[in-house]
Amino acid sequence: MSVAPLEALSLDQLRRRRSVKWRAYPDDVLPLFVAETDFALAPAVEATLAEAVALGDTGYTPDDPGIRDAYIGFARRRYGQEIDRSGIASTGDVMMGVVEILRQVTSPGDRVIITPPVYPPFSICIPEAGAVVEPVPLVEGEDGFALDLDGIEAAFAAGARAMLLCNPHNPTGTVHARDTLARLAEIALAHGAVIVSDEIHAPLARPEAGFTPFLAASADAARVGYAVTSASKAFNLAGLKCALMLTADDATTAVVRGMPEEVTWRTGLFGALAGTAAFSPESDPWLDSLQAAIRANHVLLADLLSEHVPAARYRIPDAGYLAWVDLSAKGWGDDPATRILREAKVALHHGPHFGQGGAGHVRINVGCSAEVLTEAVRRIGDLG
C-alpha cells in the first residue's frame, strides 16, 4: 500500500524558526546544508512537548523516562532487533556518546579508524577523546560505496584500536550489508579492537535496503560493538538533546555502566520525552510518510540534476535525506559549495569537509519541499 508523502512547511513558516538552518544565512539564501528538515513535528511528539510545556515539566531527567522501552519496541518493529533494557543508556547527543565510549575503550594516542568521505565531526570527536584519526576511505564501485575491509584489517593489524562506523553512512547514504558488518566484527575481534557504530540515520533507511544494526550483525558484533543512536535526525529533534548508547554483551554493558554519572545526566528531559513519543507505534505512520517524501525528493533531485546540471554525478542513496553529489566535472574547484553560495544563493555542505573523496562534491539536504529543491537546483544550473 502506497503512503502519502509529508508536506513540507512553507518558507514563510520556516523562516520564523530560530535554528541554525534558518539563522545562518540571509533570507535570499536557500539553506540545504545542515541536517534539519522542513516538516512539522510528528503529532505524538508535538502533543508530548505541548503537554510538558503546559505543565511546566522542565526539570531534571529521571533515570528512565520511558525511552528505553519505547526504543526496544521501535527496534523490534523497524529492524527486527531484540535489545535488552540493561544495554540501553542515554546521554545528550550521538557525538557526545561516541566521545564517552571512545574515552573508555582507547588510551591517549590510540588510532581510531574512520571511513571518509564521512560526517565531519568524526574527525573532531576522536581527538576530543584523546585518540588519533586513521582514515581508511570507502571504495566506490558500480553498485555504490562499500567499506574497504582489507584496508581496515591492515589498519587494525598495524595497531589501530577502534573504528568509528557510520551505519548508515553519511554523506553517501550507504546501508552496509549484514555480511559486511559480520566480517568487520570478525576482523575487529581477531585484533582485539572495538567498533563504535553511529546509527543516527537508521530510522530513515529504506525498508528494501535491509538495514542491519551493527550489534545484530553477528555474535562477534555483539561482543566488540557499541552503537549510538537517536530520534533526532528522523524526527528533527537535534536541539532537544537525547541519544541512546546501546550494548549487547555483559562486558560492553559494564563499560557503559561504569561511565561517570554526568554522562547520563546530560540527557535533556524534552529530548527524552520527545524521543519516547517518536519511537512509539503512534509515530510510525508519520515516519513512513516522511520516508515517502524523502524518496520522492531523491528521485526529483536526480531528474533536476539531469536537466539543469547534467555534468553532476549522483546516486540515489539507501538511507537518509542527504544527497552526495559529485560536481567535479563542472570545474568549480575542490569546494563548489563556495561558488554556489556566493553566486546562486544556495547553501550546501562543503564536500572537502568530509575528508578524502570529498573534493569536488557537495552534500544537499533534500528534506524540504519539492518547490524549494527545484528552485535550488535551477539556481545552480544557471551558473552555467
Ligand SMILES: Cc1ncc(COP(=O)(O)O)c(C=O)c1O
Contents of the next structure:
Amino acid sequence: MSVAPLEALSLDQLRRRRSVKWRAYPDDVLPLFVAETDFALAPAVEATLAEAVALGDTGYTPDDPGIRDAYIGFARRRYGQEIDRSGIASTGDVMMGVVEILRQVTSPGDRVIITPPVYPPFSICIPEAGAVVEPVPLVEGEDGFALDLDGIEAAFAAGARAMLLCNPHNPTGTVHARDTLARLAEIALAHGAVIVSDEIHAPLARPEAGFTPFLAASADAARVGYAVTSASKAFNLAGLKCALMLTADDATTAVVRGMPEEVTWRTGLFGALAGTAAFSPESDPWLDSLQAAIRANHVLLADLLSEHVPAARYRIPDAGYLAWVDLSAKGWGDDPATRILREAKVALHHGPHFGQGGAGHVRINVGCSAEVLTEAVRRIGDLG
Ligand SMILES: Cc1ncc(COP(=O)(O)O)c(C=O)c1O
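What would the structure be for the form predicted in complex with the ligand, given that what you showed me was the form predicted on its own?
What follows is the whole complex; the chain from before opens it.
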C-alpha cells in the first residue's frame, strides 16, 4: 500500500521556531545542516505534550512513565525484536547514554573504535568517558559503505576494548547487514571487547533495508552489546531529552543498573512522554508517511544534483534523512560547505568534521520540504 508523504511546514512557520536549526544563521541562509526536521509533530506526540502543558505536568520523570512498554511494542512491530523490560533504562539523550556506558565498560586510556566518516561527537564523547579514539574507517565498495571487519579485528587484537557502532550509520545511511553484525559480535567476544550500538536513526531505516538491532543480530551480540536509541531523530524531539539504553543479557543489564542514579534522573519528562506517544501504534501511520516524504526527497536530491551539480557523487541511503554527498570533483577543496555557506547561503554539515573520508564531502539534511531542497541545490548549482 502506498502512503501519502508528509508535508513540511512553510518557511514562514519554520522561521518562528527557536531551535538551533532556525537560529544559527540569518534569514537569507537555508539551513540544511543539524539533524532536526521541518515537519509538524506526530498528532499523538502533540496531543500528549499539549495535555502535559495544560496540566503543568513539568516535574521530574518517574521510574517508568510508560516508555518501556511503548518501546517493547515498537521494537516488536517495526524490527521483530523481543526486548525484556529489565533491559531498558532511560537517560537524557543518546550521547549521554553512550558516555555513561563507556565509563562503565572502559578504563581511562582504553581505546574505543569508531568508523569514520562518522557523526562528529563520537570523537568527543569517547574522551569524555576517559577513553581514546581509535579510527577504523568504513570501506567503500560497489554496494556502498561497509564496516572493515578485518581492520576492527586487528584493532581488538591490538588491545582496543570497545567499539562505538553507528547502526544505521550517520552520515552514509548504511544499514549494516545481520551477518556483518553477527561477525562483529563474534570478533568482539573473542577479544573480550564490548560493542555500544548507537541506533538513533533506526526508526527511519527503510523497511526493505532489513535493519537489524545489534542486540538481535546473534546470541554473541546479545552478550557483548549495549544499544542506545531514541525517538528524537524520527520524531524531532531532540530538545526534550530522553533516550533508552538497551541490554539483552543479565551481565550487561547489571552494568546499566549499576550506574549512578543521576543517569536516569536526567531523563526529561516531556521527552519520556513524547517518546511514549511516538513509539505507540497510533504513531505508526505518521512514521510511515514521514518515511515516504524522506524517500521522495532523497530521490529528488539525486535528480537535482544530476541537473544542477552533475559532478556530485551521491548514493540514496537505506536509512534516515541525511545525505552524504561527495563534491571532490568540483575542486572546492576539503571543506566545500564553507564556500557553499558563504556564497550560496546554504548551511550544510562540513565533511571534514566526520573524520577520515570526509574531505570534499558535505552532509545535506533532506528532512525539509521539496521546495527548500530544490532551492538549496539550485543555489549550490549557481556557484558554477
Ligand atoms: C548517530 C547519532 N547519534 C546521536 C545523535 C545525538 O543524539 P542525542 O541528541 O540524543 O544525544 C545524533 C544526532 O544527530 C546522531 O546522528
